[in-house]
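Consider the single chain below, provided in structure tokens and representing the form predicted on its own.
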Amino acid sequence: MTEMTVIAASGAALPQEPFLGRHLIGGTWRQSLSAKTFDRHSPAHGVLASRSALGAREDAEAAIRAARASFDSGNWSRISGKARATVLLKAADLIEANADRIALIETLESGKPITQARGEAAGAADLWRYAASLARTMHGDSHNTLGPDMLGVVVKEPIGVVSIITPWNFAFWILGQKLPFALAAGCSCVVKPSEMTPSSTVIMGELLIEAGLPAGVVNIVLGYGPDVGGTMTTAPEVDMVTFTGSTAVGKSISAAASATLKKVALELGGKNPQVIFPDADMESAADAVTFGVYFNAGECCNSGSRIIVHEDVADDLITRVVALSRKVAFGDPLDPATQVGAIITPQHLGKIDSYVREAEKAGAEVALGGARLSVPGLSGDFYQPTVVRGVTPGMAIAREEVFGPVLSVLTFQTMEEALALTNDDAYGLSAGVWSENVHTCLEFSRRAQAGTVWTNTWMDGFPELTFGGMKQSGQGREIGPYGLDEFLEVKTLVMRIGKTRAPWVRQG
């Protein structure tokens, strides 16, 4: 504990009253029809973060309605793409001037560092503006070699009225994920977020307003999920969901959206390897793999919690890890020096706790950490930075998303064996592969069972790059163009030119 890396508080100044969040429906904001509200307290300061209305589904009907109401109207699913990419433009330097106040919210809400929030902002305005050029680049195809008397035209529209289910890690930066791409194909959305992390939603909800957007276009309910969520997965008048989340909650999705066979796309967990070859770049590997684990507590779809290393260079990875893990700052997340700031909540902790104690008893080593991290002048819920030797493809810990700060090390001996432990898991997300020989990084790329394939690096992506999983890490694609055609369907238009048709009825 003592030689670990501990940010006490650092005294910023918190704020005196809490973020008021209200719904957004048919361009205007609501209290709940109950007048009803929930409480989020920061898990790293135990501050009233927020108040925001208390949800039901009278309040998603009435949400789901105005969507309904403005994609049959036209006033955005019909519009050029060069007037829709003008609200997302602006839409995305509105981000960046409030780029410190939806930072300071999601670290109130969320615990996580300050530093990570605002380039987590950053990140989402070049999302924006990205699906901006989307929306003026999208096409179809055209089939002009059917005959001299028959043209056939294949157009793309929007798919209608889309739900949209962020998850609490990533507020801010997961909406950019879905929203501006599938505002640049036409759609018109509800928005439920997290009820531990609401209010950068409801800021995205004030500058959709102020750059532009037509009312109920976007219209955002916040509450929880059985009685919001399950309102936006069932009902009739949505055409599709779109989920990032615990893949038992996408099932769950998927199974209460067959009743209606609207369209849905899962963005769910990951165990995700990074497998380390002999031959690998050894510092810049423990960096790296130091980086994948901790990166938001470990709160991550994409964390690299699974490290499958060569024997050969086990010993010498975990020792580098390790020291590299003392050095990682956790603690008061509103100090920019703070790498890793809070848990979620208490209870997320003790889950993550008790996978770490279950491969103890299991036969694994802790090599570092293992238990609560106190800091100073704070009582709120921090994890130690902790790597667990020894683990055996078969524990819990290798298997299952712990969802914190908690690295589990597997080894191997051959290319053969390492596919086998990379690929022998229910999920398929993203893996990792470390070597200096190209036909090595070739070879595992292409067989990695997974939706993303990092070679000599870790969570590096672009806007560009399409993201999503196989196996039960989920279904359907975001961002890039392929995130864009999630939002679309697909329109075959047959035209014969002049009276060419032949009489099928025979007259006379």
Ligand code: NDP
Contents of the next structure:
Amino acid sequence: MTEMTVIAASGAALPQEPFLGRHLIGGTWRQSLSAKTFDRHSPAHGVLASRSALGAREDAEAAIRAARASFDSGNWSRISGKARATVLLKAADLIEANADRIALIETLESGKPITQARGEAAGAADLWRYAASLARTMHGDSHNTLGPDMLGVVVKEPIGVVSIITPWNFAFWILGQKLPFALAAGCSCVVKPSEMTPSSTVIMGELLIEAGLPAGVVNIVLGYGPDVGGTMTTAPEVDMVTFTGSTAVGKSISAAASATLKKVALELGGKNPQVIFPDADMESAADAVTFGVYFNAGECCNSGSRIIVHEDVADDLITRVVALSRKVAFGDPLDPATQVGAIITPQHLGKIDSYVREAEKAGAEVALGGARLSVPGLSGDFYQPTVVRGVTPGMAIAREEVFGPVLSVLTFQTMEEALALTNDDAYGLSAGVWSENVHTCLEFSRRAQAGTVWTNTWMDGFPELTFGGMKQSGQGREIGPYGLDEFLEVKTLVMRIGKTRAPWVRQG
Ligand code: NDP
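Here we have the form predicted on its own; I need the corresponding form predicted together with the ligand.
Up next: the whole complex, starting with the chain shown before.
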């Protein structure tokens, strides 16, 4: 019997009534034209968390028309950066004032721990504030060296109507990586949250109305990907699609959007390695590895699910990580002591387990966990902290996103081997290096094919620092100044000063 830290049902009050979500279209909250709804039950408690309007093609089309009309009217696209920043700053204040409400529904719908959900709401407020600073400081450039009679000015303009499609793993946070930046640029938007976690996006819509955002600038449609999301990626009135989710759906969105040549920005999966050299601070590395794999139950594009450790220190690291894993508090997401909550759906739990079973069959060894976790007093879906060693590069568990609390351990002997293992992957989202030698860290960081490389840390992020993936982890960047640029068109103005141009047509 494996000892683990399990937090039993806390007895925290569960909602008597579900959160009721409707579409926001042209400044009005609406049911679906079909009047249909869909339900989301808490994956940890089984309680009915929300009942939402079930959108279809015609609801998405109405939202797109509202966004197009708002953009073309200039009610947001042509106002000053100062006026936009004022609304974004007010929205940030309102997020903070409503953080508990946002966190509770996010926890009920996603199964993530309540303390983490509160932290994400606070972090999202910071993203809105940072985007407000960009709304006031963005600018193009001027060319004063083209000759005495010429002036060139390059201006930046909002790209237009943007479709925003978000996943369930960080519903409110990922909305904050996209929406305030699109708004800072002056775009009008249609947002579709995942059907698993629709409600925090609905709350954001309420807060934006309270903050004074003009009607039609942000529209929200609830429902499923193929109907609502499909319309948002093909409608000719949409200029850009920004999507976070699986690589498979990202590819299908890119293909669908190509018919109208929309700009597409994609944040997709990752199989992110942390590479541990023998001179690393093993205590810090083991703690970061443990955090990296269990944070958000591993349902995280940045999950550090692939450890590549030097052979000389592999046993030491695995012993440390297994010991730390036993101390991580898994269980009732509503208990503030819980660090890891429930898995999003029973189907997803089955998928996680099948990766572990397949790796075992292929010769890997399960050093810890590897099964469903039972939490006293809760019938929901939980998975044990799991460490799998003896993984070889060809195994699916080493190459594919497991999206669960499952660590795969591979080993290396030389820097070249560590880099080959790191880069021999379709993904390129993030990577980490652990060593006390600055040359080792710099060489690895420069040669790793990843959008972010962490050195002696894992998953630290800041609104100022851009984020995104190489290879099949995506295209385009989010947050930071580059995140704003995604939502901007660049236009060149070429101006002659005075009547100095020699006529092209010969006179006389
Ligand atoms: P998806 O990629 O399927 O969903 C993400 C969003 O896209 C959801 O809002 C979804 O709608 C929508 N969507 C689905 N199909 C289409 C479509 N054809 N056109 C437009 N939008 C669409 O992720 P899942 O939630 O289904 O998760 C599946 C797997 O993806 C996970 O197990 C995990 O491995 C990975 N994943 C990776 C994430 C990351 O951050 N890298 C985030 C989430 C998942 P809806 O689901 O409501 O129908």
